[in-house]
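The chain below stands alone and is given as structure tokens, in the form predicted on its own.
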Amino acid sequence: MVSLSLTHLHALKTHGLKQKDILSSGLLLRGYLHDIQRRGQGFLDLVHPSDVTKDIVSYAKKVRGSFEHIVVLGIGGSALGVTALMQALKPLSWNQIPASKRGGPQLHVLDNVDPELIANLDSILNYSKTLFVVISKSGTTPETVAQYLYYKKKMKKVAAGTSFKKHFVMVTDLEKGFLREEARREEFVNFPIPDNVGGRFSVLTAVGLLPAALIGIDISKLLKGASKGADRFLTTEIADNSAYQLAHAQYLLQQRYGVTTTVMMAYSSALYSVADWYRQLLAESIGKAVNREGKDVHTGLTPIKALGVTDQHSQVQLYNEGPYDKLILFLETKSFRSKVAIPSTGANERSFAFLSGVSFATLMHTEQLATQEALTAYDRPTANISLDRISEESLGELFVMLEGSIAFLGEMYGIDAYNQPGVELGKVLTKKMLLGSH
């Protein structure tokens, strides 16, 4: 189960919000839910098993044991969710575990066009045992197309004839785009991305589910948790709607106190990439120049990711004593999956006697609590998103809760949370510059 706590936010002297501020807007909630559903965005439709998810499970079962490496070619929303799934639900050293003990293929997410990154991956791949999963919503993402063309040429030299097509899977638009044309031409296995689901909301489509299934993640449990998240998102009882409470808190903090930055601080290394995924979700969805009426608003919330306890030693000084412009959103698990004890201190180590009999999990939780209490003492807004434990179900529920909060924020700010026009100019100029260099 995933829960939200705003207790520390209510306790602040001058920069907080009272419980009644969050919970006394039932009519607004009903109106927002109506408008969100009317807009026809499909992220809520993904929480139930479909023919596509059945095909994914069937394909993953069919190729099990055939590949040593799964390489995802994708960027942005085509990569961040995949990485979050692997880091949260597989051992953090998954790719380094010997194959005999790992129980599944390595997963490499090639989310950049850095030539050194590509060359490094080349040095470790066994091409005859590699499957490339090529992901692009439009099918025309230049970075992904460039990666695909590179590996297509490499694979043509290794796998001749009909065996070549077994090494590629396309995840793209059902009808249009270069990658869709390639899927038809080369007869690649392919999976669609729904038209009404944007890239940053696509983790529960084949974008995230296919790579997850290929490394042994139970996607049926992931969707089961997502369904719970959808039910909570759709409830008109504010006290039970965590997505609405989070969005309303962010909105009110910005309106009243100028809190324009949300720091997601994960107190679990396994959840750190979720903060990375959320960073794109918040930035691209809410950072907009105009509202739905075409008026200039230049609004947005700036996301920052942080890792506890690591960033207590690199960022918390700023959060405690810097500008009053940040909400610190603690992302935590109540139960770690590993139990590691700290050895008892000896007679010569009395100054560290407080560590005696303590586990690393207890130390982690205590440092989080102390950091949050310190932030509260400095009158800094904080909130908690808690997972009972990290699992497929809790992660599915978390994804939907955070996506739902973004949908609510879009309604509160009166902007289109599902487009990203500010990204397009850079793409156009890149193409123009490259054409001009020929």
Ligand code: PA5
Second form
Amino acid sequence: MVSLSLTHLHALKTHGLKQKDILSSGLLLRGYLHDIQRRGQGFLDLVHPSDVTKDIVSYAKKVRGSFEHIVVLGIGGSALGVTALMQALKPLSWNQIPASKRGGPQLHVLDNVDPELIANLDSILNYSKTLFVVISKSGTTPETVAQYLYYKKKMKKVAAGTSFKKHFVMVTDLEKGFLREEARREEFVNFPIPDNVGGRFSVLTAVGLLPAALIGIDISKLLKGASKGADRFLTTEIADNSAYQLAHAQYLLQQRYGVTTTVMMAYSSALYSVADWYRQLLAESIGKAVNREGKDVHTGLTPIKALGVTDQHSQVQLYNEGPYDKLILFLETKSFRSKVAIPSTGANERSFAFLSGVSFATLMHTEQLATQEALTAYDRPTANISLDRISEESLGELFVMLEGSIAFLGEMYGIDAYNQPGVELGKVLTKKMLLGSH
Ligand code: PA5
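Switch from the form predicted on its own, shown above, to the form predicted together with ligand PA5 and output its structure.
Below is the entire complex, every chain and molecule, led by the chain shown above.
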């Protein structure tokens, strides 16, 4: 179960929003929902189990035990969701757990072309026990293609003939792109990404579900939670529609007070990579030069990711006293999956008696509460997204809630939240420079 609380916003002296600001826009919500559905974006359709999800489950079952390493080659929306799923739903040091105790393969998400990263991964991979999951919606992303070409050549040396093709799986567009052609040519197992689902909205396609299933995450539960998220997204009752409330709060804060930054501050190490995933979703979706009428608007909300309690000692000074341009969005879990307590303090530790016998969970929750109270005292906008507990269901619901909030923001700003024209120029120049350097 995922809930959103905006109560701290209502308590602010000058930079807040009243409950009626958020809740009194039923007609707008109906119109936005209508427009979002009319645009035919597929992220809501993904919440229902399909033939593809069945195929993913049976493929994961078939290869169980065959590989020690799963290596995802992908970037942006083809990588961030996978990392978020692994970090949230598997033990934090999954790859470091000895194989005998881990109960599944290591998962490496190679979302960069840093040669040191590649060399480092090379030093630990056992190629004959490695499966490369090559993920790219377009099938033409140069970073991913470069990695694929590299590992293809390496694997050819290790696995000849038919055994070679067992080491690659493609997740890409059904029709187009170089990787689709490769999948056909090499006869790789492959899974499609629906045409109407953009990269950063694709975590619940094979992009996220396949690697998740390969490391033993129950994807049917993820979809169950996602389906709940979709129902809530589609409700016209504002009080029940967290996605709408969050977007509306972000929009009103920006319009009224110039709050142009959303800090997602996870009070859980397991949820920290969700903040990374959300960073891309918010930045690429809402940062746009023109609106749907082609008029210059230069919209955008800058996402920052932060980790509690760690960043209390790094960022909170700025959040409390710096410019009034931030919404701090706490991402929290009501219950941690591990119980660890601080020992009782003795005579020499009297000044720390307040820590005596306190659980680390209580310390974490208390520090979060205190940080939020302090931000409120400094008149800084904050809100809370709470998971009852971190689970497949709650992650699925959270993904859809946040994707839905982005869809609403797109409508509020009147922009296309699903394209990313601003990244093209850099790609064109890279190609030109590399061609010129030959
Ligand atoms: O949201 C998007 O569409 C992009 O950020 C992509 O995810 C990213 O550029 C990777 O693209 P692709 O999946 O085509 O390799």
